[in-house]
Partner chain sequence: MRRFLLRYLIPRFLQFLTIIFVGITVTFIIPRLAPTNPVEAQISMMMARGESLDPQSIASMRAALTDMYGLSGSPLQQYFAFWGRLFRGDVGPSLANFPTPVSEMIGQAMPYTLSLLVTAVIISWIFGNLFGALSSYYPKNKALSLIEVLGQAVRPIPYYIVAIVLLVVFAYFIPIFPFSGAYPVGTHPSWSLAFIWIYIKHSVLPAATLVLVGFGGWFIGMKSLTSNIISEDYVVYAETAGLKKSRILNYYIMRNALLPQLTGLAMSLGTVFSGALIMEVVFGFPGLGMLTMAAVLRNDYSMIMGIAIYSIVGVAVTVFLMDLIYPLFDPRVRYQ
Amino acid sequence: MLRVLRDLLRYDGRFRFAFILLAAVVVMFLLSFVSPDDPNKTFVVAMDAPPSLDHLFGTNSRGQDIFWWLTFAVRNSLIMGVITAVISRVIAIIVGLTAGYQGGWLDRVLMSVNDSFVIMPLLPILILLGFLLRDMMNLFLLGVILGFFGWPYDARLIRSQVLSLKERSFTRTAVYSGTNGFWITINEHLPFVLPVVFATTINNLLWSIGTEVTLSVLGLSDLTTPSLGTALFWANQHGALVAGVWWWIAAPALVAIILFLGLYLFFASINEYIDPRTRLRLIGA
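Requested chain, on its own and in the form predicted on its own:
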């Protein structure tokens, strides 16, 4: 792992840039644990103060320091994204490994379910669930819901890899030796698909946070909990641009751009490194 990190930092400029962006996000995440402000309290500082040394991102019309409030927003958004990624990865791995190795009717059934999730109009469904579950919606529940919708593309990708691995000589040797199919998929196939799982996890994390921002801006998530989406929602509700408090929208938008750009470049670099052909070109071998 350290060797991979060393190679990427040394040879890939995109990864170095992504590393800097994500390091800034991680710093904000950690600062939330030592924040002097309670994000649930309002009117604790002067309202609508522009960015300064005392308030790096300024203050909002609710009397909150935007920088310290955003540290909690980043933490909550990332935790929600991790919940989504973990649930969707577990489902994708189970479905992809099972369908690819077992084949036959089980493969057809699992891929039919998979394709059904692929063609679902996801945003209207999430909006409907947001209305139905409005009273009990929180970031944890939203992460779970997104996790149950975020696996089909990656399950099909894992299945395609397992279909190839199933024809390899080591798989046939394991079968002839009497090894159970479950242990073949766990011990022989899973290590080969883990790099793909890791790369798609980053992409899934980016998708889940972006979806949370979309739903929060529409007022369909837990608006009492700080997140990147609720930051934009409350700024819009208070007419920040009309009132001239542009930094209330600019600050969360900037943090979101840094997070999304960092995750995208990180995903692109890892995805290129996983492929042996592009990795050899990358490191100049």
Given for the second form:
Amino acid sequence: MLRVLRDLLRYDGRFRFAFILLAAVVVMFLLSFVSPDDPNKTFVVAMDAPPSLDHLFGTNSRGQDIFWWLTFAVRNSLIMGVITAVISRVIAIIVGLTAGYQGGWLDRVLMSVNDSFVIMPLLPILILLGFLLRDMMNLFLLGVILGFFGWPYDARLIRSQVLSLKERSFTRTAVYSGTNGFWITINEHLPFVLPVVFATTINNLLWSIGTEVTLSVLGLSDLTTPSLGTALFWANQHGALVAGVWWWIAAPALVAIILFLGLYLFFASINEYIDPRTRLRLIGA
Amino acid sequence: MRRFLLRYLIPRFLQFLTIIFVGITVTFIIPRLAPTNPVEAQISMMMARGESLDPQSIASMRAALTDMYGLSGSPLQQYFAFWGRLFRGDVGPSLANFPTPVSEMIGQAMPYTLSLLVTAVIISWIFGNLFGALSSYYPKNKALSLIEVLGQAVRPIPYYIVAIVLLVVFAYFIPIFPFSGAYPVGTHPSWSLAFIWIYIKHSVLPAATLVLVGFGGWFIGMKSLTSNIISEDYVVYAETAGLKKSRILNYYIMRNALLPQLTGLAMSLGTVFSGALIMEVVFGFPGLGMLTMAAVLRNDYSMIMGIAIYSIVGVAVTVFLMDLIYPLFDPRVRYQ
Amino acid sequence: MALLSVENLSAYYRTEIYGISRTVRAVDGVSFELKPNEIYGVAGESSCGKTTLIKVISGNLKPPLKVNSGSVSYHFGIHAVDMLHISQEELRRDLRWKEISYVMQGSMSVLNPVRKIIRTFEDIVDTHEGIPDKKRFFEQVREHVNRLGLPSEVLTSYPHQLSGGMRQRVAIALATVFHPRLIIADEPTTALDVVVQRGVLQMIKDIQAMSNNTVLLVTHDMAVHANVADRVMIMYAGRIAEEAPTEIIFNAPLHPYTQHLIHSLPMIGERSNKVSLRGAPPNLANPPTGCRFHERCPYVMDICRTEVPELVTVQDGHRVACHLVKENPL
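For comparison with the form predicted on its own, produce the structure of the form predicted in complex with the partner chain.
Let's see the whole complex now, leading with the same chain.
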């Protein structure tokens, strides 16, 4: 693991950049634990102060320091993203392994439903859900809901991996030696699929945090909890741009860009590293 | 022809039906799983607004709403009644603009979203593919590498953030584009040149949002497809045969790489559509996205339901139409 | 005068990824000549450098493949061409297809799947000679294909509508539109079934007899060489093991590797079991010292492990690289 990190840091410029961006995100995450301000309290500092040394990202019209507030937003958005990722990973692995290993009509039905979720516009459905659950919505629940919608794309990917593994000789050896199909899937296939699962996790984090932003902007999340989405919601709510408090919008946008770009480049770099073709070149086959 | 029907057309048609079935069923189930009863929520909201209602009219309203939401009868009866209404194209009246039908309001907003969406999707698809193929064929070109880096940098950012950044930069700090809306307050939509010009100016930033986010995906997709196709035998052969680079790029590489990208376009429509909805909110563009926003703000449940259903059916139909067109481009499907 | 002289050619693949660099010595110190009007066979197991050799002599060098040393020169009538120093544009305009054409390994997939066969003819002819008159061009192509025994309908078909053997014939028809002086055929019959193989080989022979050009036929299948080639070169691990006229290669092979290849051919009426060689061809990223065959050679001696055997001429047109031969000259 450390060797992989070292290799990537040394030879992949994109990974280095991603590493720096993600380090900044992690620092913000950690800083939230030592924040001098409570994000739920308003009017603790001067209102509408532009960015300065005292207030790195300025202050907002609710009298909050935007930087410290955003440290909580980053923490909450990430935690929510991880909840989504974990749930959707479990579903994607189960669906992908089952469809890939069983094949036949089960595969066809699962993939047909799967593709329906890939093709369908999910946002209107999520808006409908968010609308109906508005009164009880919190970040945890949102993470769970997104988890139930975020698996189809990755399930298809895992399935295609299993399909190619099924053709390898070790699977046949296991089948002929009488190993139970379920155990072949768990013992023999899962380890090969895990790197893919890891890479898609990052992509899934991106999707879930991005969707949270979208739903929050529409007012369909728990607006009292700091998150990247609610940051933008409150800025809009107070007409930040019209009032000239542009940093209130710009700061969360900047943090979001750093987070998204960092995660995406990290994903792209890892994805190339685990690509079988790259691995083949590495061992020189 | 029979193989074409059996192996191509019928599976695609079944997939089309599955999308509609799954999508509609999900929109049917969700409200019934929700702990809040939409009828009671609606009534309590009206009362909270301070409308004076006597018990009798509350009861009759409750009956009317229950009927409108399709909440009478057993779940199975409700489900079939739901489908029956959809087949008649009836998703009920808007609650916030009673009694205007939801479908009528969606019909008014649709052209704005569609014109923007279609233009932006086509532009980003064409340019993403073109530059992606070029950058793979000319890997040392500096300008193309720069385009790639920029495209990849925008690609992961959510539509909303890109829209906000464009708005802040090009309407707020450098005010070359209008701040909001599809036309200024006071003008009326018409087919005059002056209005079209105004409309285009208002559409540039919204369209740019969709184009910028979409571009990087097509670019990188095309680049990796192309780099695979470049080592295909028929390309190596064409090079060995001494064909000109432009001809190889056009007829041998692009022509083959565009086929999976066409499929990719169909698969991505749902996501782009979702992006268009939220982008409209940022720019106050009067399409389906603004309609959604207004519906959320005014608790217009039937409108949100209607938008969800219409967008699922709309995307499914478009994808199926694209499946129908696809064989025109791929002889392998055409002559099975 | 030789059509092609290759001298002391070495071509390596160099790759570097995550800091690990590797050099694969796919072709190492190879010298040979092609005469006008002959079918020259190149044989050897897979990954012995056959395909790399073809890439270099046909001027298809793409990184990570690089020529390390040696020369590749052609003599087309009065003008000589140095393949390793010619500009890409000159190569494309003057030589490709007009002088040197190519029937590729896996010809099944050399045809663009979304273009009709006639379009591929059009692409090639238009590039090199231009098509002033479409109708006449179509007539000419039809005549050309018919002469090679292909029905005219193939021209209006898409590749996936044709059988494997038909596609291979189309590829050969494409390679011969300009009657080039050299046709390089890389595994032209591999992956075809035996009956179709025969037809394709006959077609190659006929074309060669008709236009008196040179065919460089590369295949691992010794039976094909026995049937078609005038002279055969045996490659092993990037080097020439032996080269001789076909009868000599098959009747009096000197190199133990050649002997093994010949003896592994099935003979009619023969019942004995075939003996297979131990091991596999060496990894060319890290080739063995001395003779590259020594690890698998049944007659290995001490000298084989340390010294590279030179390619010596034992008799007119018969060259072999083996310490056994050097010590017991004929």
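Computed from a predicted structure; not experimentally measured. Basically, rigid core = biggest C-alpha set you can superpose within 1.5 Å across the two forms. Numbering follows the first chain given and starts at 1.
**Q** Would you say L128 moves its Cα by 2 Å or more between the two forms, aligning on the core?
**A** L128 C-alpha, core-superposed: shift of less than 2 Å.
**Q** For I119, what C-alpha shift in Å is seen between the two forms once the core is overlaid?
**A** Displacement of the C-alpha, rigid core superposed: 3.2 Å.
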